[in-house]
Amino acid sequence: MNDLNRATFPAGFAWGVSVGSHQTEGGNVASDWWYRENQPDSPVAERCGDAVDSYHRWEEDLDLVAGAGFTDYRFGIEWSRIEPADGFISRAAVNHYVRIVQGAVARGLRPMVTLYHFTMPQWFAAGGSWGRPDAAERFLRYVDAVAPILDAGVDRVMTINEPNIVAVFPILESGAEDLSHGIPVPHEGLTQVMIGVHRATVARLRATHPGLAVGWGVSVQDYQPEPGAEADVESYAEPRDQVFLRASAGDDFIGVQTYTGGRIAVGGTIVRNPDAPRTLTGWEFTPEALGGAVARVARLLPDVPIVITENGVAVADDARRIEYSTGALRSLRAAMDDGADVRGYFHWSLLDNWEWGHWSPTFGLVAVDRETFVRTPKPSLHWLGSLAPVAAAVAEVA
């Protein structure tokens, strides 16, 4: 079934796996995800809580990463450990997160980190979260702030983890649509605050950290025509993740998070496949969409290469994982193939994690107890490893 090996990408290519902060850490309480989360009418169906505690446990994490042969580990700071009350910033936070760094690195780790990935201290989001005139140059504060943990060996920076999701934020919590459906249109306002936040965030990492490579992540689906509906495609995609594709030309790298796709109807409207097998989240189990979605970036952004932030599939059967991961990659390959510049590959995820109010989904090359936090590898997680490609004396990040 596989003939993936460690010859199949280049020298030099980044082989990740990637986690989240709030998901994973436990004790976020100055957030405003865990606020929410603990309210008596909540409409988060499971806390977070301790999540699986590895703001304790990211050296063990770490071990399991470089034990098993990966050269690279996205993780996320959270903002809310760092600027816990408006305008005090916590300098043992900061130290935490330079010490996983440090760690990561000392383990032959290359780390990429996250600056936002969803979850924003509480005192900005009671006072209008993106909203709020004064949002650029609160997050720029933050982002000065953690200078100190990119100081310490970081290879490249995600400034916002999935802003089409962001931007989506609104229309879900008014219970308008959700995303049964695809990804629906994002709202136009926060869309274009999310590409100005970006484009400070870009602008001031050049001119304090020259030496970074600095993108964001954005979640693309691979949206296929329906005879006739090639132009349609277009239409769909634009305002969903092409927007915002867009914004990062320029960038050192672009972020591509891909799990799913879908067929686009003449008129524009997705299709669902009623017979396609689906995972735990209920999107179709279609492996071979990184490939089409990477293909698709390439296409708009010839010039910024492409590094794969997320792809993997919330399955209780470990073999459909290592299934679903073989089509991934062997479609990532023939987009390379064909021309795309790709240049690194992380998986989500590391952990089985809390996945927005769920814990059912699992994601994770690694199971955890619950209830002891013990970590159990699964075969998927030293299969993967295996395939790390041969190092290189100098990886090109840029």
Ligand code: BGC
Contents of the next structure:
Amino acid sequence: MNDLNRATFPAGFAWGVSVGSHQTEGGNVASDWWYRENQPDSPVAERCGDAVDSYHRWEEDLDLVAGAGFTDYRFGIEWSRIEPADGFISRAAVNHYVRIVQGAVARGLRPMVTLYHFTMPQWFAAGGSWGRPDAAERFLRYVDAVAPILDAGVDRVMTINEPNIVAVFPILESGAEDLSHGIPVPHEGLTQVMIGVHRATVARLRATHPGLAVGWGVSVQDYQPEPGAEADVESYAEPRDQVFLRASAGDDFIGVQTYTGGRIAVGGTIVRNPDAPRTLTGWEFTPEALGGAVARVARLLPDVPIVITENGVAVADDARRIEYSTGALRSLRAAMDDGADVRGYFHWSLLDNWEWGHWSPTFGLVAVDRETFVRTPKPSLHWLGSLAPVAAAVAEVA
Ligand code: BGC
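Moving from the form predicted on its own, what structure would you give for the form predicted together with beta-D-glucopyranose?
Next comes the full complex, this chain leading.
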């Protein structure tokens, strides 16, 4: 069943894994999510707490990634560690991330960093979060503070992880809707704030770090029309991702983050298939969604190179992860054959980690014992790593 091999993707193709800061590091005591999960009536079902202790075990994590054959590593810089109090920049935290970048480079991995992956300092949240009038200015102060990290050898920067999900947080927090019926319509004001912060960050990094590749990662689902619903796909997708994708025009790459898809009916509603197999997050098991999502992004943004910055599946049986990834990669290759300019694939995720209030959805290529933090690779780690395009590995050695 598995016809993928090292020659399936072109030389130089980035072959990576993605992790987020808060979901793996542990002990992010100055962050808004830490604050929230420790409130007496916290809506957070399960605490993140120590997460999987990657703040201390990052060398082990890098060894696993490089040892399996990957060429690239995406990880997060945690704003609440860099600036735990308003205006205080922690040199120790900056140096910590400098060491991770150096450690990745020393292992032959190209580092990609995410500047904002859903968590912010509690002082920023308490002061109005993205609604504060000085939000962009405060974010740029943090961006300036991470310069030594970028200078240590970062290859790509993702400004904001899934701005279109950030823009539905108020809806999710109100409990009015959840993600089980697709992405709710994002908050219009937050949509514009996200776009503004992104554009300001790109401009700042272009000025301070010319040569660094800058973009953001949008959650893109595959929307296929029911008969006669072609135009409805457009109107359904427009506020949910297309407005964010269009704001990427001129960026060095667009990060595409795809897990699933749905069928759109006439009238613009998403249709769920009650018989479809589900993953541990309750999403439909749809490996081919990746190719469909990429094809739509390529049509919308023909001039912006695409990097798959997240794709993966929460399953208990690792064989199902390999089955899912095989289907996803085949569909990606087909989209590339149809003309999509795709420069890399980053799997979500390296580790079974904290899934925003829950520990049960296991997305990892590596299992983690939550008492001892011992990492145990699953067969999928070496299977996926072994697909790293061979010429890229040769180029690294040379
Ligand atoms: C996020 C990750 C999350 C993953 C799986 C993406 O929305 O960037 O933080 O763990 O999907 O739900």
